[in-house]
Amino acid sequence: MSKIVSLAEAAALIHDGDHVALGGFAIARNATALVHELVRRRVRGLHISACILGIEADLLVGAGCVESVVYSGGSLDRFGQLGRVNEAVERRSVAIEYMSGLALTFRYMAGALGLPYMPVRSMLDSDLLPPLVAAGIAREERDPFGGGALVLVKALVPDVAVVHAQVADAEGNARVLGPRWDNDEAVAAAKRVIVVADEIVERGEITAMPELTLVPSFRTSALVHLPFAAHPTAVYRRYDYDADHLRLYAEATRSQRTFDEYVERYVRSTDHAAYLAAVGGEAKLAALAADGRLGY
């Protein structure tokens, strides 16, 4: 059975107050188009998580869609900082749970396994641990088998995991090439999974190499076919990041006023096709695709 839906239909599966695990990493494989749609829908009160935040998180925070953030870092890589996330953290306009990437990944893993917590050695004797203990997210305990100190991290079960994939079949089997970061654990833990794919292929192309399948069809709640849906971030073997647009965004995100102007021009007043036209159109996209096929 086909899982393919429109971008708007997929975005409608994310409700006010949901916890959304984001699948991108800095300027790689962000589900930007889906986030644009959430901004257009003016979703509110989201709780978002990812080991390394990218432009998708910054857009949601800057647009007022987010109540809390669970993360271990984030940036626009060489192009700058996440201006809206960083300012929100400084002003305490969003709640944060800041932890090591390993601890967050193990929280997803505990959720996937149906366990209440997972023991790790990460964050011992660090400044990261006391705030998490105070918030009831972590506890320091002794290994009952005599192995020393442990940190118990609370399970995390997102309402939705969002993943950008290079290819998928119509049934929702999705293949991701290159790094997966915390995607495997987040997808396994989440109640619902939304996949956005650059290309739809026949089922046999996916099942021929099952080890590359990140999301099996039975875990996929909705599949969106949308080329260049991760722009301006890179998708391995598909297209490179758009350096010009990332510089533009980094400059815009320095203040809420210029960020709002960016959102009005590139998000609220567009759909995906209009957005791609606004950022350079077919010539720009063809150049990014040519660079991306080199494997950057």
Second form
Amino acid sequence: MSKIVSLAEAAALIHDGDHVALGGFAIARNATALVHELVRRRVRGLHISACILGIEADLLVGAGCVESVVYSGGSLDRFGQLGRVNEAVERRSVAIEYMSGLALTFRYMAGALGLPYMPVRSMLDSDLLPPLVAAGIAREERDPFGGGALVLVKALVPDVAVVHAQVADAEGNARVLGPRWDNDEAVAAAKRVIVVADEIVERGEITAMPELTLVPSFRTSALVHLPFAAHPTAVYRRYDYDADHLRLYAEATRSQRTFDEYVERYVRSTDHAAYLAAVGGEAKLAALAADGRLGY
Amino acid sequence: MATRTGAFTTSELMVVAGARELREGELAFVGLGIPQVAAALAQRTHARGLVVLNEIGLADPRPVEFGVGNADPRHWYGASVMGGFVDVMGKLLHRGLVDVGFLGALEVDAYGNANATEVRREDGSIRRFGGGGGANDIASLARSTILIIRHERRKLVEKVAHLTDPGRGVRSVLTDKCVFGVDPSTRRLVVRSVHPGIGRDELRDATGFALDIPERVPTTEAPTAEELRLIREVIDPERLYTKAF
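Form predicted together with the partner chain, following the form predicted on its own:
To see the whole picture, the full complex is given below, headed by that same chain.
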């Protein structure tokens, strides 16, 4: 059965107040087009999480869609900071659960395994731990088998995980190439999974190398087929990040006024096709195409 | 700050000092910039078996050009294995197999505790940065850490504004003025070597915590001609990280 839906139909599966695990890592494999659609739909009150936040999170926070952020870090790498996320944290206009990357991954893993919590040896004797203990999502305990101090981190079960994949078949078997950071655990923990894929292939291509499948069809709620849906971030073996656009975005996100102008021009007044045209069209996209040997 | 002390820049000196902190056969996380150049130099000199890990989920890359961060596929090229966070940060780091993490920081205190989260502006408000990511995991779980930071009063502080990465396993702290080791009895940072041309007063003035400078302290060993050739011609020919700081 085909899981393919339009971008708007996929975005409609994300409701006000949902917890959404975002699949990007800094400037790699962000589900940007889907996030644009959420901004256009003026979704509100989202709780978002990812080990390393990227432009996905910054767009959602800057556009006022977010109530809380669960994360360990985030940036546009050397292009700059996530200006909207950092300012919202400074001004406490979003709540945060800030923890080590492994602690957050283990929270997803506990969710993925149906366990209530997971022990981890990070964060002891640091300023990360007390706020998490106060919020009731971490506890410091002794190893019951005599092995010393442990931190128990509470399972995280997102309502939705959003992930960008290089390819998928129409049934929703999604293949991700390259490193997968926290994607395996976040996807497995989530109640619903939305996949955005650059290319749709025959099932036979997936089953020829099933070990590369990140999301099996029976865990995929909806699949969107949209080339360059991760622009301006990099998709390994398909296209490079767009340094020009990331520079432009990094500058825009330094203030709410310039961010709002950016969103008006590149998000609210466009659809995905118009966005790609606005960022440089065919010539730009051709220049971003990955070299088969290098992968970027 | 492209200071040339003799025939090399301060950042070249830091690369070489950093490389010498890395040992043959180690499993290492190395941050962007000078740590990465240092690891590449170590791999071409005394530590051919040094294996670099990237928290994004890969090991032993052999990049042919520098990128903009961990998420840049330029830093993934040539990796022998790709997986997820759990494969690297879990099954290697949490498992206790990682020897060293070479990390940057916003602030470091006299005990090597590092801040990777936020600093206080002069008006008292908080300036938030990108966050530590896996840095706390590395500081908590690797056998040792090497920290790198610009040597300024506001960065080498008595108390960090946010203790993100505990200094439990600090091997050394590398700055643009000196190399710190750790006094085994007090656990405080102690100057191990001073970079050429840096005086004791300058060092003390640029440090925000009470500084312990031994009576006789060696000068940081200068790069060899071969090390400079490797940095300039092989590792960083574009001079992205070794022109200045």
